[in-house]
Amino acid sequence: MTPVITADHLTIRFGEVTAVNDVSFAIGKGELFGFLGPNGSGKTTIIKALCGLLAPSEGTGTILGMDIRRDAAEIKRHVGYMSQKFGLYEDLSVSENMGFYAGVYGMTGAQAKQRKEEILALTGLEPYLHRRVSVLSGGWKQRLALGCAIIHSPEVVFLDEPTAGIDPVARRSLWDLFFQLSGQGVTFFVTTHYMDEAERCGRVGYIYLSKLAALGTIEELQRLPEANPAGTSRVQIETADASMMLGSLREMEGVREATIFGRSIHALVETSEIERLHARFPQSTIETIEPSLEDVFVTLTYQIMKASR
């Protein structure tokens, strides 16, 4: 199957600063692809390059077979973009915002009217159609932002931290919409800081210090050798006071990393030291586990930081 989105050794520099360093990946039709990384790691810069808004320093990419260097103007007609910061017009109504964006994409008359009705049915915005956007809640604003981003029926949609700052119920509702559109063949490229959102994606990429550090399904990432160093085991420690235990645990020989995870502690320890761990904390429940997605990214980050020193 021909990929819908590709990055081919994509490198982007701003003067002496390399924002994106030799990044390559391919995303298929209808895929919901998650992209994670700390602020400043290059996520938004990659989106801008793929949308034709920023010329790569080296390498290239494609959207629907169109080259991001040569076909930037045409690419913009086939993609939708939604950011974490609400970018619509708060002094206008829901209807006026939708009409404006339909006009931006050259939609008029019956075509614009039909598409507007489809967006209202999809997002549930009809009760708020004539309400000024400034009085909407964050969740409804993001539904409107999504509706305006897809009003021209794009085949590819870029979502840059689309659920940042909205409540859990609104987040889940938005993701239901993403899944519904994905099932209709729309390809999504989603950046997020939420691990639970990343785990909903078919595949996930992790970028750190401008380089793509990992790429794969959740199961593939959990089995990465880099996340499971030879001679180590991942353990979960259930204890009455995780914060009290954490400091002494980190000081133990053979404990490579440890962090609080909910009411427990996840630790990467040398397998030979697990018996000593049981002896040191006899009142705690200690069991071997598969690494969570967060565990994987923390381990990879520590390794990259150590290698870059």
Second form
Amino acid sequence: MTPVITADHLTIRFGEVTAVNDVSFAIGKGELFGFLGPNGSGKTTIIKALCGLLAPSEGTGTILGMDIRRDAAEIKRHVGYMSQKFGLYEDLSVSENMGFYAGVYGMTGAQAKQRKEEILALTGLEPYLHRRVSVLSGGWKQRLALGCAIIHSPEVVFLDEPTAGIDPVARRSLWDLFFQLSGQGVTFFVTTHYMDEAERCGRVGYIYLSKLAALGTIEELQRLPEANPAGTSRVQIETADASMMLGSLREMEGVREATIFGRSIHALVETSEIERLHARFPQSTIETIEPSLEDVFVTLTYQIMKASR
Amino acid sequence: MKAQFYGFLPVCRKEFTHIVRDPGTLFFALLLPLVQLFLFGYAVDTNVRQLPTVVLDESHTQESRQLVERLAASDVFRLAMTVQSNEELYGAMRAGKARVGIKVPYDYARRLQDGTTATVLVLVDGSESSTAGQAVNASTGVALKESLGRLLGGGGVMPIEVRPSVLYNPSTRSANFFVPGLIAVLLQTMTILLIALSLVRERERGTLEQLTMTPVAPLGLMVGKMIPYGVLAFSELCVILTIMRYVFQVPIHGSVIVLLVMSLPFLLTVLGLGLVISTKAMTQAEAFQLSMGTVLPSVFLSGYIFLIDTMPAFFKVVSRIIPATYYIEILRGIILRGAGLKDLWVDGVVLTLMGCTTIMLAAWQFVRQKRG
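The block above covers the form predicted on its own; next, return the form predicted in complex with its partner chain.
Complete assembly follows, chain above in first position.
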């Protein structure tokens, strides 16, 4: 099966700054692809390049087989885009916003009307049809923004931090919508800060310092050799006072990383030192665990930081 | 060609909805120019009339009283006070109680009778340079007439009589001269501001970013914005012209239709300018400042207040790149002189070219930025 979105050694430079450095990936139809990375790591730049708004400095990419350098105008008709800024007109009603975007994509009359009804049914915005957007809550705005972004039935949808700043319940129901649509064959490219969101994605890419540091399913990432250096073990330490323990733990020899997770500590330690750990903290339960996605990214980030120094 | 303007219709419709949705802004946008029209239309009067005048008559003769009466009878001077000493005369001038001081020396009548030249001192407050010149002219005129009358004796015939005839604005009313120019300035300010703010608002709220991801073409977006604000500005022009004609009583000597048609290229240009500003400004405050920055050159270098003919060469060139210069020529030409298309077509063509240039510039800037 031919991939729907590809990036092929994509490099984007702004003057001296390299915003995206030699990034390659391929995303298949109906996939929900999560893209993680800190602010300024190049996530939005990659989306802009894939939508044909930015010409890559080197490399190329395709959307539905169309070249992002040559077919930018055509790509826009097949791609939906939604950012954390909503892109909604606050002084217009829900219906007017949808009508505007339908018009912008060249839909008219009966076709636009039918599509609007489909979107209303999908998003549950029917009761708010004639409300102004300014009075809607963040969650509803987000649903409307998604509705407007997919009004032209795009095969590919780019979501740039779609759930930034909305409450957990609204976030979850928005993700349910993504799953529903991806089940219908729509391909999603979602950037996010949230680990729990990333964990819901079929595959995840992690971009750090403009480079794609890791790419794969959650399981693949957890088993990455870079995330599990030879001779080390990932342990979870249950303790009464995690914050007290963290300091002394970090100073211990053989402890490479230590991070608090709720009431416990996740640490990457040299396997030979585990016995000493038991001896040092006899009150605590210490067990070996699989790394979480966050553990993986933290480990990768430390390694890249060390390497780039 | 169609692809270049793709999306203008939905953008245009949406923009009209914005305008209707926000009647407060609309009201102020339309009302403010009218308020300014009344303020400036009534306040700006460069014809000097009724200057407060202080008189020191040391002669105390029939001849001196006759001269003072003649001066006071002209519309230019108004006898505000009479004083008895030089100190009082200069004091009144310094205090600003009088703009003109007239001193008739004690030997005025005697010199007249002796046939030697009698002198009259006329002091004019030069801190108001526009009134000073006219006051000097008026007093010289009165003195000249008085001298001639005396030279020729009572029933003599004037050897030469100059009959100045002011064409096109016979009563030399200031309103006739200033209101047509004011139209250009008001229309420009309002239009630039409205369209620039509308686009920058979209930039601030992130809807512009969303639009760049849709198939809407840059020119489609710009034309879609220009149509509603163009319609708004055109309606405002009609209201202003009506007020000019019936409230300020400025007659329109030329064709109103030609005037309206020739206003379109100017509107095109200022809409384009607003768009260029909107590509430069990142916030609404910036857009406001940049818009206001276009006002002063259009007031001072367009021939609205200062005659272009008397400007230094450099500023003559500058005035030629200011759109208001051409529109003021069109307005004054049609309204005051009854000029027609065949007299003013060059101005129309220049404005059209300027309009297209600014719009292309804005579209180019827009495309460049969205990549950056």
